[in-house]
Every structure is written in structure tokens, then in C-alpha cells.
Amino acid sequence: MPLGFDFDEEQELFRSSVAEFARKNLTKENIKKWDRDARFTKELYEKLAEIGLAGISIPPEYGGQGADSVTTGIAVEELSKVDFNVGNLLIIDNILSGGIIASYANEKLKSDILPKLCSGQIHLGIALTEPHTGSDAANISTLAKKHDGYYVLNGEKASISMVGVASYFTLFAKTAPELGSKGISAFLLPVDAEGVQPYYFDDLGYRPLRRGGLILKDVRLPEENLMGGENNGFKIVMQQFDYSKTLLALSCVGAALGALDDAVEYARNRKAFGQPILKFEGVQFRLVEHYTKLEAARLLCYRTLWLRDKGKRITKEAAMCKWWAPKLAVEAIHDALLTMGNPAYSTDFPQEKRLRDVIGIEIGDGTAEIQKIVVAREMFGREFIPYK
């Protein structure tokens, strides 16, 4: 995609197939149920597995599709146009936790976990954030101390997704606290391990992905559950976040485009003063402005994914995507809701849910302010970072 940013024929066919899957299976009734109950159904997981989306980016030797970054982005965008949360399920399962397991776990863990993920039998989460350390991830306080072939973990993870959904979490803890960020390690944590106590938040949006926390009291993990070696965890998760942040941004773009498309369809048929409201320039211009901005953000996201597929570093571009796209998406969905008026303020239309969901990405995985600091560091140099 270096010049025309065109998708090849295979990618376009894939886009069409995912869009068709979303239209057939992510029905209004299902989406409302998942949101109301704060959980997806087993049937959704099975259907995602049937068409290869449950393990879209997992290597083929473990039952996945081994899709590249751009192709994975296509799936996330198309699913998010219909249900933002299903698109984000792929990001957490495949990119965050699944990607780390595929790259850094030992062969036994990979063979045990990844095929079950690809078949929809289990789901994964990532546990980095703590009650007092969100964007300041280097200062987590959860400890992992090695004793006789085991690591004993104590601490708390908070504001993490997939609590009550995931069977395993990729969890980050300090194995050498005196080293700061260079003393963090990655572990695979079974949620049914003795000493793990989950709790849940009743959130505004993002509800089927179940945000909550994990309290860890003398949790024993065998040495083989360490991933990537001791004290390499911070580097591992930051590299993975560059990829996931780009996809999160693209999921916001997808949700906003879905909202605008709904608003256009409504405006074609809603009449005022004897004609469709889409004929009014006040309506047209508002929609056109949002489509223009979202197209620019969408191209930035896909260019970033294309750079990743070329083996390029994407830290700056990923942070640009992450601070900008959620902001644009919230504004676009809000105006789509206003375009549709009273009906869209009810749960009869998906606009209010899209707004609730996407607002969460303005917070999660790094706020706009943090992303701008990252961009400034990459562009101007570390000597101009205000926080060291």
C-alpha cells in the first residue's frame, strides 16, 4: 500500500466476507443482549471460530490464520462498524495476549493455549494496569518472587478487560523492583489459580469485555509460565501496544463510519418541510466533514499497519493514531446521533451504544495526552520529555 493505499483482490474479498458475517450474525437483538448482559454468548465465539476470525493473527501451526497486520485491521474495522466490542475482542485475544504468547511463551504453553483460542474454547486477557499506575506502567507494584521452581505473585491489577471472560491473562509483575521498568517480567496466569480473586466494574460501555480487576495473594506460578525471560516484560508489552493501539484506533474509525452510514440512511428517508433532511446543507456539511476526517484517520491507521508489515518501527505513528482517531470518532458518533434526533437517543438505535463504547478508548491504553508525549519524544528527542 505505499502509493495508492489500495487493498489487493484477496483483501477486498476478505473485507466483503467479514462485512457479510457481521451483517448476518451481529444483529441488533444480539448486540443489545450482549450489552445488557455484559457478556458475549458461546454461539458468537463458535461462529467467529468457524470463519477463522477467532485466531486471525495466530500462527497457522496453532490453528490460526497467520494474517498480516493490514488484513487483521480489515477484520477489526468491518466488525467494529456493526459492533465495536466484537472488533475489540479480536484485538485483546489475538494481538495483546495471544500475540505475546505466540512470540514469547515456551512451546508447551503455545500448544496448550493457542489452539483452544483459535477454536473459540477460551479467551485471553492482559493484566498490566494497577489501581495507581495506568499510563505510568513502569511503576507497577505487583511482585513476583522466585522460590524453588515457582514464582509467587502478590499485588493487584485493576481496570483490565476480560475479567470473567478470559481463562488466562498475560500478566506483568516486577521480578527485580530495584531496576524499575527494566525489572518487569511477563507471566501466563490461569484465572483459576489459587489466590486469584477477581472483581468487576459496572461500566458505561465496553460491557461484554468485562472491565474489572484481579487481587493476587501468594499466587504460585511454575517457572515455565514466565514468558520472554526475566526482566524483559516492559519491552515486550510496549512493542505489542504499538500494534494494538493502531487497531484500537481503527476500531473507533469503524464504529464512527457505521454511525455515519446509519445517519445518512436515516436522513434519506426522514422528511421535514416536505423533503428529505439529507437535502439540507446543514445536514450534508456536518456529515461530509466527519467522513473527511475519518478517512484521513483511517489512512493513517492502515499506513501504520502497512509499515509494521514491512518490519518498520511504528511507535510514533501508533501514538498518532491512538490520540486522534478516538477523538474524531466520539465527535462523529455524537453528530450522527444528533442528525437522527430523538430516535437515536433511545436504545432502539445503536448510536447511543457506539458513543458509550468509543468514549472508553479515549481513556484505555493511554490517554491522548500520553500519546502526544510519545509522539513528541519520537519527533523531538528524549531530552525534551517532561517526565523522566
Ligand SMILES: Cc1cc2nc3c(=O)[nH]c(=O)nc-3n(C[C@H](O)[C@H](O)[C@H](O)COP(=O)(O)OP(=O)(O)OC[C@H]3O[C@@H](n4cnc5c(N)ncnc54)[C@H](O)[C@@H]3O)c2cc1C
Given for the second form:
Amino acid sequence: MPLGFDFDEEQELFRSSVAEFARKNLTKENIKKWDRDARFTKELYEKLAEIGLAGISIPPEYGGQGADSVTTGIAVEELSKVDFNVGNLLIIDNILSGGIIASYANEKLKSDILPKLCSGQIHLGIALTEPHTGSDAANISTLAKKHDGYYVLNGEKASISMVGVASYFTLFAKTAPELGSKGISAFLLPVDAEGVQPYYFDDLGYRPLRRGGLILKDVRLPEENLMGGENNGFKIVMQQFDYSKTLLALSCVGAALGALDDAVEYARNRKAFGQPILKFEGVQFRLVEHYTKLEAARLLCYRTLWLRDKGKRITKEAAMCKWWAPKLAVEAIHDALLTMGNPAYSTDFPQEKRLRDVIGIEIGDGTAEIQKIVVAREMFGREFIPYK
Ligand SMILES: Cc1cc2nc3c(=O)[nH]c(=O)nc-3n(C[C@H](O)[C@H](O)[C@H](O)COP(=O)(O)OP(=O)(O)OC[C@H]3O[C@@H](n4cnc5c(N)ncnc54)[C@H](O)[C@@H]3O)c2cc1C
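Pass me the form predicted together with the ligand as well; I've looked at the form predicted on its own already.
Below: every chain and molecule of the assembly, starting with the one above.
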């Protein structure tokens, strides 16, 4: 099979329409306001819905675009170049939670929830992490006990995005604690269910995606809110993470490319010692090195998405993307900030915010160390991993 590295005409047209949307709507003023207020506006949600991005990868029968992985990646990259958080909103809504609902919820829940997501009326979140369990996700302790046609949930989810934003969470709880990761199930939790108590974090970045927690006290969920059958939750979430991790990595690449482009523009015009600073090799080389590394990471991300569209397993590739791209992005944005000198140390320029936002995804959806464990497991075999 010939190897192709070009986007086709349709993909390029789509890329320019998303870039145009981002230029027009993700203005400096808006981005600053969303960051300061730790919330997006209804107007943004409506605009994302108008151009079909709110439900980009949700199946068309529920009002979405049914976009493939590469096309979704293009949207995420272009939005993230301008505002990382808007790119990430798409990932959480469409992939991390909407994707699970579209694949595993019953028909009634799907047709109730997904059209509202696609029209920008509601948002979704995913609740796996707990106060005492992050990387070791199989070790969650939230319990779901079946009783009288209901599941009764008790426990606490912490460090989850979209608290106060999402109307529903895809939530993971133990239905058979004695089975470890094989005893976890996925549920659809309406946040207005009785017994759900939200609380909020005041974060460094990623602010409109509002991280916080949910305390669950005797929350009764009807049986039909179980998704994908009992005890299949861990498998479901790990498969979905392969997709979300790749897109998150691509969003980091997008943010870093946006930062470098801004730095180049600045360096063309800023003079020192009578010359535009872009003439100095010390400045050029720093930028060129980051562009080179980001291009390699970008190709890895798109190839991973392309493999997914071909129906291939992408666990190894997705983990490679996720350990590497956020790290490269943080380094590139840091240098882009330094290239612009003192003004970029202020909130008047977007570099400091990009840095704050992207650092979050060095942790969120799994740290670099955990991704390297996944790559090692895939490459060397489970027998060389010291964990169950
Ligand atoms: C911005 C942001 C958004 C998030 N959004 C969500 C969300 O929407 N839903 C959700 O469920 N969760 C979310 N999370 C939580 C996130 O997935 C967890 O923070 C992540 O999995 C890491 O867990 P932890 O923070 O508890 O770190 P820990 O597990 O406590 O790890 C601490 C440190 O130890 C290292 N470490 C742990 N085990 C090993 C090991 N075996 N070998 C080497 N090093 C190790 C880790 O790499 C890390 O550096 C979010 C987090 C952030 C920062």
C-alpha cells in the first residue's frame, strides 16, 4: 500500500474552515475572559454547535457529524492552536464521554442526551479518578450496589474536569470489588441526581473546563444507566483513552505550534542591537528545533488516528503520543515565551496561559510515566511489568 502523508482536499477545506472559525470567535479578549471567569459562555457553545463541532464525532442519527478520527484530530489541532481549552472541550464532550455513551448507552439515553450535546445545550464529563487513586485507576473504591432495580452509589470522584459544566458524567464504580479491574462498571450519572454533591478546584490552567469533585451519597441510578454491561467498565474506558490520549497529545502539539507562530511573528518585528531578533541564529535555532520535534510528534499523532480509522489497535502508539507530545509542547511554549521577552510574561499575551493549560495535560488522562509503562507492556510483554 502506498504511504500518503497529505490531507485530501476535503480535509484541507475543513481545516481552513475550523481555523477561520477559531480566528473569528476565539479572540484574545474572549480567551482571557473564559480563563479569568473559569467558564465558557453560552455564545461559544452555540457557535460550536452552529458549525457542527459540538458533536463532531457523534453519529449523525443523534445530530452529530460522525467524523472519523483524523477529521476530529484536524478540528482539535486547529482549535487548540488558538485556545487549547476549546480543543479539549471537544475531546471531553465527544470522545471521553459522548463516545462511550454513543457506543454503550441504551437507545433511550442516547436519543435523550446526544442531540442536546450536538446542539450545544449540554456538556458531558468523565469521572474515574478518586482522591486516593489516579494512576492506579483499577484501584477505585466508589461502590455501586444493585438493589431493587437500582444501583446505589457511594464514594467520591476527585480531580475530574467539567464539574459545574457537565449535566452528565460517565462514571466508573466497582460492582464486584473482589475482581479488581474486572469488577468495574460504567454508569451514566445525571449531576442533578439526589445525593450528588459537587465541589470545585481553583486551578493553574484548564480553567473553563472546571476541575473538581463529586461526593456520592446513596445515589440511586436506574439499571438502564449501566453502560456496556456489568464489570466491563475498565475495558471500555481504557479503549476510549487510546483515542482521547492521541487527541490530547495533538491538542498539545496545536497549542505549541500556535505559541511558536506567535513568537516568530513577534521576532520578525522586534528589534535588538539594530536587527529584528529573528535574524539571530540563537533565536532561529531555538524555534527551528521545536518546529522539527513538533512536526515529528504531529505525524505520530495523525498516523495513530489514521490507524484507528483503519480499525487497528492503537494502544502502543496512543501511549507514545501521550508521553511525548505534552512534554515537547511545554518545552516549546516555554521557549516561545522566552523568545518574546518581557511582554510575554504578562497576561496580555497568550503564551503564559498556553503554558498553564498544557501542563495540566502532562497529568490529565495519565502521566508520562504511566504511558511509558503502557508502551513497555505492549513492546516487551506483560511479564516485564511489575503490576497486575
Ligand atoms: C487538568 C486535569 C484534568 C483532569 N481531568 C480528569 C477527568 O476529567 N476525569 C478523571 O477521571 N480524571 C481527570 N484527571 C485526573 C488525572 O487523570 C489523574 O490526575 C492522573 O491519572 C494521575 O493521577 P494522580 O494525579 O492521582 O497522580 P498519582 O497517581 O498520585 O501519581 C503521582 C506521581 O507518581 C507517578 N507514578 C505513579 N505510579 C507510578 C509508577 N508505577 N511508576 C512511575 N511513576 C509513577 C506519576 O507519574 C506521578 O508523577 C485530570 C487531571 C488533570 C491535571
